[in-house]
Every structure is written in C-alpha cells, then in structure tokens.
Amino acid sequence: MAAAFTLESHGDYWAGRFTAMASPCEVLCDLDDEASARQLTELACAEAQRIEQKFSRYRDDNILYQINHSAGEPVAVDDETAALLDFAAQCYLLSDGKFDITSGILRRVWRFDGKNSFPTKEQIQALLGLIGWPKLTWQRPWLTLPADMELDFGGIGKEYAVDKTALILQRHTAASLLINFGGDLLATGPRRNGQGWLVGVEDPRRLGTQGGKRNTAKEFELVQGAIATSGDTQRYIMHKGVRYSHILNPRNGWPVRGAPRSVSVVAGTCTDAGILATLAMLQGKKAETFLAKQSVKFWCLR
C-alpha cells in the first residue's frame, strides 16, 4: 500500500508531512523540484512505517511480538534487531541500570494521561520481578527472555528511525534535509543559502502558541546534526497536587524524582541525542551535572 503523506511548497523548500509512531512527522527538502521532494517524502514515510511495524509493541506479527511471547525459549533475531539489542545493552551499562528496555511492563499500572490515576505500592512491587536486563540472555543472534518479561524499544525507536531515514534519503539527494519525527530532528547539512534550518526548543512551561508564535525557550540554526528532547510535556500524572513525570526508575518502578520538565540535547546523530536526553532525565536533580560531562550542547528546563 502506498505511503500516505502531504506535500506543500514553502517557496524555497518543500515540506512533506505524514504520521508514524503516533507522532506528526515531516521532511523539509531544500530543493525546487516537486517530483524529487515527493520521492524523498515517500521514502521517508515508508521507512518510518517499516520501523514502526517491525518494532511496535501493538502488533502481533513482528519480531518484538515473537520475543515477548517466546515463553523463555531462545529466539534468533535479524541483524537490525541485534544491533538495537546491543545498543540497549550498552545503554544499560552506561546508565548503571537506569535505562532498561525490560521496564516497559510498568505501563500496566502507570497511565500517563494527565489524569489523577495512581498505582498502589503493591501493584508496582508485583511487576519489579519482571524487570531487569541481566535476567535475559543475549548472545548474537540468540535472545532468551524469561517467561512473562517484555522488551519495549519505545525509548530508542523514534530517534533510530530518524537516523535510518536520513541515511536512505542521502542516497537519493545531495540537497539539505531536515527530518523531524515528533520533535526529534536531524539536519543533513547547510542549505543552498549557506544557512541552517531554524529549529526551536519548546518551553514546557508555556504550551501552545501566543500571537501566532510557538512558545520556544530557544531558537537556533541547525546546520548538521541532531537534536532530541525528553520530557513530561504530554505524559504525566497529577496526584494530590504533585506532577509525576513518565520517566520511571526501573529499579523501584516509580517516577524519577527531581527530573527536569524537559531536556534537549544536540549531538551528531538523533540516536545519540535521544539517549543522552533520556539518561539526563533519569539522573533527576543531577541532570545538568551529567550533561555537562558529555561535551554536548543542551538545555534543561525545570
């Protein structure tokens, strides 16, 4: 089935837009040719949807479903899945266990929809035994996941899709591109006018728009590289007047205390930017200290 998208001219560039991974996505193409922009947008849409279909936890026909329903039996995975598992293992080690793709199972009791729904200590405790990267066995290409445990690639999937899409599009054009999947962005190089793409870091304390302008904490030109953001703008719980972020500590099953409202990081790839932003959120009050050691540009908004 053909990918569904829209294409719009903005004078000196084209903007292709579509939906994937439950997010608005767009590809800005610094070129005049409509046919080329259409082809690039179609390729981007197809790749984003391919990755979503392969790694979505909402499907029953992909490798993730096979892994999560393996009941403790070994599963042989393909090279792409293996690379993501290797990356997840590295993130677990770098974060001292704070980033763990087995912790997605906590969504059974946490509903980050802005409402006043709050799990009990007993509900959370009942799931902790099903969390822990060291409990699985991973030796390429074989993965053995204990029965009732689950993997969830949601913490790295969107940024990975941005990087993969950029690689594909760059095989078809030398034009400058800005790929934006739900606010995680990558620019492939300077535009024809020698400038970058104007991007903004959203201020979570001032949502929406005012006077027709988006409420941004910072605007700058992104020439080459990526920026990714982690925060609780859309996903949180209000309970007894306290706001709880959707960033959970896999060790105790509770939201990380003292985390910023939003962390944005600029890095060479979207995957690197995204994981650094997430790891910073997991540091809670020490987010800024953690990022200052990474030699990257960042913004922490509290």
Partner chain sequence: MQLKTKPKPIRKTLAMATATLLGHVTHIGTANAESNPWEIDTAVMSYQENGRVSVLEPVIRMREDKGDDKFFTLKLVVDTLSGASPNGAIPTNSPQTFSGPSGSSSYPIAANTVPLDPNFHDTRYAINAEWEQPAGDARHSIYGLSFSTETDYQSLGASATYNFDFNNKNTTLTTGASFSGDSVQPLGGKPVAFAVVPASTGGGGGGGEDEGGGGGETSFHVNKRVVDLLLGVTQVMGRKDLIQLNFNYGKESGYLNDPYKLLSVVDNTGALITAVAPDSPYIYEKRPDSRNRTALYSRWSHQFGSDVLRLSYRYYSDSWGIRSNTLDMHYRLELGERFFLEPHLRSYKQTAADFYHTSLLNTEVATLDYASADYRLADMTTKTVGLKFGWLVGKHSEAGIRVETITQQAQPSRVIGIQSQQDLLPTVKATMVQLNYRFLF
Second form
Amino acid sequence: MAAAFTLESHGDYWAGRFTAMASPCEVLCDLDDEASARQLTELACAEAQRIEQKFSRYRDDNILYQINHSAGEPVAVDDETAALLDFAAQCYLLSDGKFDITSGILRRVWRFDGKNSFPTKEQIQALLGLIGWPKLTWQRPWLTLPADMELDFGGIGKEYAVDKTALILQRHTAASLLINFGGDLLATGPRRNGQGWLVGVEDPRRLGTQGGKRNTAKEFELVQGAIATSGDTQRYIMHKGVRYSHILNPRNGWPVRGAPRSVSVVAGTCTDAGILATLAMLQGKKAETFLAKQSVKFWCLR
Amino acid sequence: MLLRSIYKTSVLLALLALSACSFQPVQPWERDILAQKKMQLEPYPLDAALDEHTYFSKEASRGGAGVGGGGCGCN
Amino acid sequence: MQLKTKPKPIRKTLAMATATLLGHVTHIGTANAESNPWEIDTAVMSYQENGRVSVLEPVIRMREDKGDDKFFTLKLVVDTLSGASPNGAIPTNSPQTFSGPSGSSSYPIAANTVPLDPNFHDTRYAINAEWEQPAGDARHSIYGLSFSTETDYQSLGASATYNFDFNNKNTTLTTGASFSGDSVQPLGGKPVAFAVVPASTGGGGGGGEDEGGGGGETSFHVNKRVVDLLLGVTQVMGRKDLIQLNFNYGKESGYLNDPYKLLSVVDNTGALITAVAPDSPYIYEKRPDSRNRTALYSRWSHQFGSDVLRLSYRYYSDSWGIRSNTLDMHYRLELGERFFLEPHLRSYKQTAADFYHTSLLNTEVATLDYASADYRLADMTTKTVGLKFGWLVGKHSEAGIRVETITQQAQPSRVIGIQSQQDLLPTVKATMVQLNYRFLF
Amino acid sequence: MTRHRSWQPWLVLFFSLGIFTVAHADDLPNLSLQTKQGGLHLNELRGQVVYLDFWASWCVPCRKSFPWMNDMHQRYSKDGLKIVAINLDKEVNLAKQFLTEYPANFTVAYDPEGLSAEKFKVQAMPSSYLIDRQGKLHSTHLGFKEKDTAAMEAAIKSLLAK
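Can I have the other form now, the form predicted together with its partner chain, not the form predicted alone?
Zooming out: every chain and molecule, the one shown earlier first.
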C-alpha cells in the first residue's frame, strides 16, 4: 500500500512526515541524499502502519480483535504478539500489578474529554471483575482470555513501534536518525556534525497558549537513546473542582491521585522510557522518588 | 612445639575423618544454603581483617586463618 | 522471600525484558544488564583504649567480577594512631622521667602510674591487591601483593594460595605461602640491645655501635622477613555445615625487637637502681632474631533455621615459648528479612614468652640472653564482647554497625618486694565501634 | 554425504575439547517434568535438538546463562532447538522470583526434589546437556563461562544442521 508522506529538506538533514497511530510521525535523517531519505521514510511509514494495523483496537481484522472476541476460547498467537504478551507479563510483575494491559476496559466508564462525565462506584466495581492479568491463561502460543475481558496494547504500542522502526531503518543506513512518533522519540547516534538532535520537552501549562511560539519547556540534545512522555495535558476529567488524570489504577479502577501532569523519561529504548514514564505516573505522588531510584534522566511537570 | 602442633593436627584430622562417616555428601544442586553469603567461613572480610589487625598489635599470636595481608610496626 | 520494597529500581530488569521483546541480539557480556561487577565494601573503625591509644581506621575493599570466575580485589587501609602506649617500664612510688624515642623530648610520669610514652602518632597506609582465577575445573588460585608504609616501618609482601576441590566439591584442599620483607627505621636510630637508655636530661640519644656508648645506633634501617606456609582442608559436612581446618607454619627473622620498649632494672627490694649507669635505671629490650610459630586453626559454620553460628578455635605456639588458645564465636540472629543482630564473643589466653620479665634484677642483666617487658609477651587474657547490627538496605547494599569491648589482663612474671604496692599491669579496656557499608556497583 | 562433508562436526568437536566432555552413546534417562504449560517428557522431544539446562536461583553463573539461552532460543528455536531449563530450587517461589529478574523465553521446568539432577548425575551448577535429534547425548557442559559460549553455539548449530 502506498504510504502518504511528505519529505522536506532542512539543509543538513531530511525530514519525512506522515500520520500513523493517530499521531503525527516524523523521521529525521542526517544525510544529503533525497532518495535514501525517501526510502527510509517509506520503511518507517510502512512499519508504523503495520504495527498500527496489527495491534489497533479500532479494527476488526487483526489479532487483537481475534483475542478480544474469542469468548473465552484459546487463540494461537504469532511470535511478535507472544513477545509482547511476555513483555506485558513482565511489566505486570515489575509494577506489582499497576501496569496491566487488561485495564483498558475502564475506558467504558471513564471518558477523559475534559468534561464532567463521572462514573458511579457501581459502574467501576462492575468492571473490576474483568481486569487482571492473572485472570488470563498465557501458554505460548496459546492465549485464553476470559469472555468480556479485553486486551489493549495502547500503553506500549507507540513506543514499541518507535524501537522496531529504528531497528529496521538501522539495517538500511548508518546515518543518524531521529524517529518521533507523536512525541515518543529515539535518536540512533551522533550526527555528522558530532552533535545530537535538539529535542523539546513539552510544558503542559503552556501548550497551545502561545500562538506561533514553540511550546516547549526544555530543549536538550539527544545523541543516542529515547524519550517518552506520559501525560494528561488534554486527557482529564474535572469533577467537583478536582482534576482526575487519565492514568487509571487497574487495582481499584480509579485515576491515580497526586500524579504529575506529565512525565518524560530518557532511556536506552523508547519502550523502556515509555514504561518507566507510565509506571511513574502510576506512582502518583511518589513519581519523582520512583524515577530517582531508576537513575534515569527525567522531567516531571506538576 | 612443632611436633606438638603436628600431633594436634593429626588428632583433629583423624576426628574429621571419623566424622566423615557420619555426614551426607551434598549434591551440587543442594548447595542453596551453603551458597548464601552468611554461610561463608568469612562472610565479612573487612571485619575479619580489622579484627586481625587489632589483635595482631595487642597479642603475641598470629596466623591460622590464611596467608597474605601486610605487616605493620604495630606499637 | 518476596521483597516488598517500593519504589524499587526496575530499570535493569525492564531493559532486559525490552531487549527480549525487541529481539536484540546482544553480546552476552552486555546483555546481562543485571550484572554489577564491582562489590564495594567500606568500613571505618574507631578503637579507643582507656587513657591510651586511639585508632581511626577507614578501609575500602573493591572486588571486581571479571567474569568466568576471575576476580580482582583491591584494598586500601589508612590507619591513624595517636595517644600513649606503655614503654615497658614499671610504675614506682616516685615520679619518673623518660626521653622520647627521638631523644630530644622527654616526658615525666607521676608516681604510682604506669609509664606511657605519649608520643605515639603515626599514620599507616596499606594497599593490598589480589587476583583470583580458576586453574582448571576444580582448582583456583589467588595471588596477592601488599605494601604498607608508616613513619618508621615499611612492608612489602606477596602471597599465593591454591585451592583444589574434589569429592564433588565437598572437600577443598588449600595450600598457601606468603612472604614479606619489612624494613624498620627506629626513630632516633636503632637502640643497642640491653644498652642503658640515655637519661632524659642527657639530650640526644644517638651514639655509636660501641656498647659503652649511648643507646642509639646510627643505622636507621633494619630488616625483618616473614614467611608463612598454610595447609588447609575445607569440608562440607551437610547442607548446613561447613568446617575448615588449617595448619600454619611461620618463620620470622631479622630485627624483631620493639625499638621503643624498655625494661626497668631493680634491686632485690624491687626498687629501681641507678648502679648500671648514673640516673638511668632503664635498658633497651632484646628479643631473639628469629621466631618459629605454628598455628592450628579450625572453624565451623552452621545454620540453625535461618540463623548462622560461626565458631573458630586456634591453638598457637612459638619458639619464644608462647602458647595460646583462641575461641571465637559469632551468632547471626535474623530479625525478619532485612535486619540481623550478631553477638560476638572472643576469648584469648596466652602464656608468657620465655624472656618476658616485668622488671629485671640488676644481677640478671649480664646473664640473660634476651629480655623484654612488653606486656604483649606476658601471660595474658583478652576477652571480647561485641554486637553487630546489620541492615540489608536494598538488594545490592548492606549496612552494619558493630560495637565491641575488649578487656586485656596481663600477669607480671614476678613481683619483687615493694612492687607489690603497684598495679604493675593494669587491665586495659578498649572500645571499638565500626560502621560498614557494602554495595554492588 | 561422504568424507569431505563430514569434517565439519569433527572440527567443532576439536575446538570444543576441554570444554565439552563428549558423552557415550548410552541412552539418556527419560524425564517427566512439570512446566508452567503442563507435563513435559524428554523422550517426546525427539526430533528436536534439546539443550537441557539444570539451574537454581542461588547459582550465580546461572544468572549469566539466562540471557544467553534467551538469545539461543530467539535465534534457533525456529530451526528446531528446544531449550528446557530445569529448576532445582527446593522452593519454587525462589525460582519464580529469579524469573521475574531474569526472564526466560524458553521452557522452564520445576524439579524441587532434584530427581532429574540425580538421574543425570549433575556435577556442577549450572550443568547443561546437549542432545541431538535422535535423542542421543552429544555433550555435557559444566558451569557457564562466557568464553565457552561460541563453542556451545557452534555445537548447537552443527546438531541443527544434521
């Protein structure tokens, strides 16, 4: 399928842009040759769309749909899905159950559109029975998901796509690349000028308020590694004057209290950075303490 | 005095050999407890070295646990 | 054994899980994100004797896991000593005056007080490096080098240990050897054995080698050699029992005197005499220039539930006539999964060296080959009572505090006449406090 | 399939001398093991190259072997390599805790009684046994040393190619 993307020269690098996973995506290639930049952007676009098609929960032709509509019957999954399931299991253990890919179902009652649609305790309680990684049976390659439960790779998908894309592109070029899928990004190494890529970390308090200016709180140079951000800048509920973040605790079904508005983490891979940012949000007030323990570079905006 | 030590050593070795009849050999996969740090003969080498140094400078005896280490004037 | 620590560091585990997810084919050395090759062990010990010396001793030990059972260990010690130490002379019912080791300063000692030389200030620096490597499937060897230096003493040593495992690793044979060459530079020159200590008013302590002269010799450099050989067996006695038996032979030769130790010369009433030389009743000590020693050492570790008992016993004897028995016990009492208490008891008893004399009769000076009044060569007991509190701070770090009291009681070799009015060898009480911190890095 | 083709395994064998004890062609004891996925019988794995590993949570080199086994599984499972890591911890919980830190993407079996280790006369921890597609023991390996991994991988590849 022909991918729709644009390619633009920025002097000493090329920027390929497209939309995937409902986010603006870009690939910055530190090279002069337009054909190479075009090929790399095509590859990136194809990989992003492949992952979106495979794991999007808005489609009815993919493995996720099969799983979520299996009505309690075992489904045989492919190796990539199996690896993601293994990884999700790992994250569940590492987070003491706070990171749970079965918790997406809570979206049925929590609508984070900034309005005051607030669920009742009974509504939440009813859903809690359908949440919990240990409730499903995962025996590679067989996954058995109890009826009415749902899996959602939304918490990992975009970051995973960034890492996967980077791996693919690096097989085709030695040039330095910056892959940015909706703010989750990865740089593959120093540029020809010996420097890194200049990256901005958003400040939610200034987002969209300053006309043509760049809405960034911090700019810094990323040579090699990834940054991912977890935040609730636009996704929250106001209820009786309290701002509820879209980060939900799968153990009680309620938004995490005291979480920062946004957390950005720098790590070796985008997946790592994304998981750490999400886990930090899930720590609520202890987000900074948690991240400090991980000895990673991070920004918390409250 | 050397003879006396050798005599004592042989008595202890004989005891060791005798007791060897009463112990069960431990299989390689049964060393979970023996592998713990606290079960080592010297789990805290710094404590042991500091003690050795203190008593070396306060008493007339030395040696036994191993070789190595350094000398000192120790007045 | 579920460790409930939060928030806990998960970054490395996560990185490994991600590497698996992304199918990173990484080189094994780098893939093992969890490896913490450095073990850093630090301690600072403070030792304080009542009215005598105090020691402050920080230590750092760094051990690197070089992979494939190879280890490199580096230990650095700084040992700062200050305070007063007995000079060997006996307390008397009248005041005494002594010259310091350099001869230029003198110090008075009140009546009925044990003479302590107040001039002990020294800092010792020691460095110790070890390399451990396998030598075939069931053997490994450890090589060590050590160096230490203080104002008047340097030591350079090397050691090698070989371990052979057999009987399914239930038995280990250990053989070891070490050698050290030490160099002593007594302050004020090497005193001539049995020479009369210059009177404090006499000024410089230097002088010639000639016996009739002063106490000092201008040669500032004397040597001492120490060789040790070790043979040991370690035996696994069961899942919870480990014992070791070592035999150690050592030979020291060269300058074995303590250049700062004196002997009091008395008449048969027990009073200091000045007949040897005017106004100085003190002579320098003299020890044999070699010493052969043997030690038989055994230890046992046993686990009770999760507690661990460690017992050790040593029998020691040497050619100076010293015999000693040492019994040492540690009991590690687990308090939950994060804390432990470890009481420590140690009991030591030695017999006096053949040439130990609390004081000398003037008639003996000419007839004795060797003599020393160093209380450490006396008939003596040491009792240690200690307690350690340990805290497993995290998965890779551990802290500890240890407090011990050490009581030493020596017996005079004989008490002559009026010496019975004195406490010739008062009990020495010391307190030791040690802080430990160990972490993986 | 004649002479000049058969040198390759011999070359591997030659390079791996000193690391591997090449086993007798005796029949291996069969094992029935408990895994998270249910029962596993060693003799049912015939047709695959089996890398049988004995490990425990307290064993330090075992920690280093897990990433390597993950790597081998990742690369060769599609060619018919089956890695079975038998845990010998007396408390299975300790093994599970280990696995959260050192995740395994291969099969892990549990034998708290150590019966399998006894049958295989395990000499050291970890120990591994490389078994060819015919169910014959190819080589035994004691401990886990980084420097031996290349030879072990070569042996696995040569058995997979048969």
